[in-house]
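Next up: a single chain in structure tokens, the form predicted alone.
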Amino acid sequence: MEVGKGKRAGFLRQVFYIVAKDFRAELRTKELFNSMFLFAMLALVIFNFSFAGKMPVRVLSGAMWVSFLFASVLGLNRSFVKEHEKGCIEGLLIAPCERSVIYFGKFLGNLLFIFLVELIALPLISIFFSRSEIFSKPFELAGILVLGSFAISAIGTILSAITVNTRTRELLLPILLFPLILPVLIASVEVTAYIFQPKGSIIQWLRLIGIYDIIFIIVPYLLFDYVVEE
């Protein structure tokens, strides 16, 4: 029993080291976060000018999630690039830890950056679109942001590992990611619209997001070892 607890603690500690490494590297340059945030803001500004007057709730929800998704792609694309370009990925692979530690460290790091972008973008969205109700149910909104962003990061991280060795990774990642993430994106838009303006039922959408989150955290865990070997 104690051995199992110690192994889990060691696993989590190693994951934390990778997250902390990426976060410290980003603090030095701020290159990734700035590009993600600016891209999200640019997409929102375009949506703002495209719709005269007050934007319908469903359109507002769609604009939010599309902006977050596009910004996330920038971060996901760079997830393994620095290690690949500097040859650090080989060091990670020969480290005395499970290969899945690398995946979960990168996954949580990507999730952290996505959350930071969303956290800073939400007040600006409220100002841009004159929608104070964005913060009327903060816990419900935070819940769907967690569920939706979890799926984006989980799927995007494993695809980033798959495409990092290709010459056209910047193009290939969104081509692979968008079809896979589309059901989650639609469900997240529906749930977010419901939070802003309750109407109908969202149980089926929440169930869909939950299933995606479970599948795409288990499958990469099982397959990551084979992905990095290639």
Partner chain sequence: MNKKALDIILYGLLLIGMFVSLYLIFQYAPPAINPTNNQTWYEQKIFYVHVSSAWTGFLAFFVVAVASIIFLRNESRIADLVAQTSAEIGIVFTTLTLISGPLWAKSFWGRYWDWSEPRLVTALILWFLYIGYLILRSSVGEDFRRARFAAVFGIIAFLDVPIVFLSVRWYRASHPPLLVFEPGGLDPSMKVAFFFTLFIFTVFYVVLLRNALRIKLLQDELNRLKEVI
Given for the second form:
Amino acid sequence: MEVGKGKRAGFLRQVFYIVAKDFRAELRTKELFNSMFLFAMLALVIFNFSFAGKMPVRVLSGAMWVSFLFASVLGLNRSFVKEHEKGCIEGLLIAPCERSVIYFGKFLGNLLFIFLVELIALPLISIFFSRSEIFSKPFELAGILVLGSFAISAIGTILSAITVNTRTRELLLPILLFPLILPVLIASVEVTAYIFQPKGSIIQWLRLIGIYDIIFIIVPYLLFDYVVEE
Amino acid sequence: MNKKALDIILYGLLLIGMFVSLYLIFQYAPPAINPTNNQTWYEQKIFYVHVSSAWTGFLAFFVVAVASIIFLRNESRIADLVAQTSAEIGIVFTTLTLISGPLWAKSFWGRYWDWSEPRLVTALILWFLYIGYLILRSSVGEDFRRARFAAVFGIIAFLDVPIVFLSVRWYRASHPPLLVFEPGGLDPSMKVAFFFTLFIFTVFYVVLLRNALRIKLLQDELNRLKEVI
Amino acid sequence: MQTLMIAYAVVWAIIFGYLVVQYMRISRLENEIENLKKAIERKS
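Having seen the form predicted alone, the form predicted together with the partner chain:
Complete assembly follows, chain above in first position.
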């Protein structure tokens, strides 16, 4: 029993080290976070003028999620590229930890970055698009943002680990990610629109995201060993 | 020479089956009546090939997922080749589905595409997923790594398909389209024509896969022999 | 109706034609391998 317990604590701590390492590296330059945030906001500005400023709730929720998804792709692309550029991936791979630790570490790091971008973008969206609901229902919104970003990060992390080894790299990730993430995108947009303007029922959408999150955290965890093995 | 005999049987079956299927679809099965305007609905005949190619495409992608799992377990080259060729064949049949589907829809809905038709949209997403799969394969240089990455993506992609289908169906429930198409019961003679066409398409798939696999293995053998000399 | 029939026949002819091409390639490869094998035997 004690051995098992010790291992578990070790696992979590190892995951934490990887997240902390990425966070420290990011704090030094802030280049990734800044680009993701600016990209998301610029996308919203573009959406605003594409729809002539008349965005009903459903469209606004959609625009929000598309901006967040595109911004996430920027972050996901960098998450393994920066390891490869500086040759750090070899160091990570020979570190005395399971390969899945790298997956969970990278996953949590990506989720954190994406979520931070969304959190900071929310008040601005509320001001720009006159949606006071953002302030009256912060927890519901944060909840759906976490659930949706969880899926984007879970599936995006393993795809990013794959595409970093390809010739096309950054070009390939969105092509592989977007069709896979479609159900989560539909569901997240529906739920977000419901939070802004309750209508109908969203239980099934929440269930769908839940199932998706569970499947696509377990399967990449099982398959990650095959992706990073040299 | 067992292979030769099997070749002759399969090719003969396909050649005869093609004509039988054409006869069954156009002569044996009665033309349907369009429920929207009560007129003879010739375009309904597209249904036989449309559904059969959709089924075959789906079967092909299922084989990709199974072959991917087998590859990750024992790293056999054959499993990887099966996954690759099956994906290629699946793309061809899904393309056929995506061409025949809108033509059929046009005769019924009066428009080519409807975003709330779960089967059609799922076919489109399948098409994107496996084009992505083939692009992924073509952009990894090294054989062994390519096979691994492709296998991982092949499994993830296939798991995604039922969720895509569900999400589009629920999307339709919350955004109802103008006309929902639900195919009614098929006439018994239509059923005969349909299941026969389905069977012939499946044989098509099997023969295509078997041939492509043999070509690749023979080429391996040829390269090996050339190196010996 | 007739256009449909022709379209069907064309699609199927293409698939079957492709199968025939595949088969021709298989036999050509098999022949090449046979010849190579014979050449190797003669050498040794």
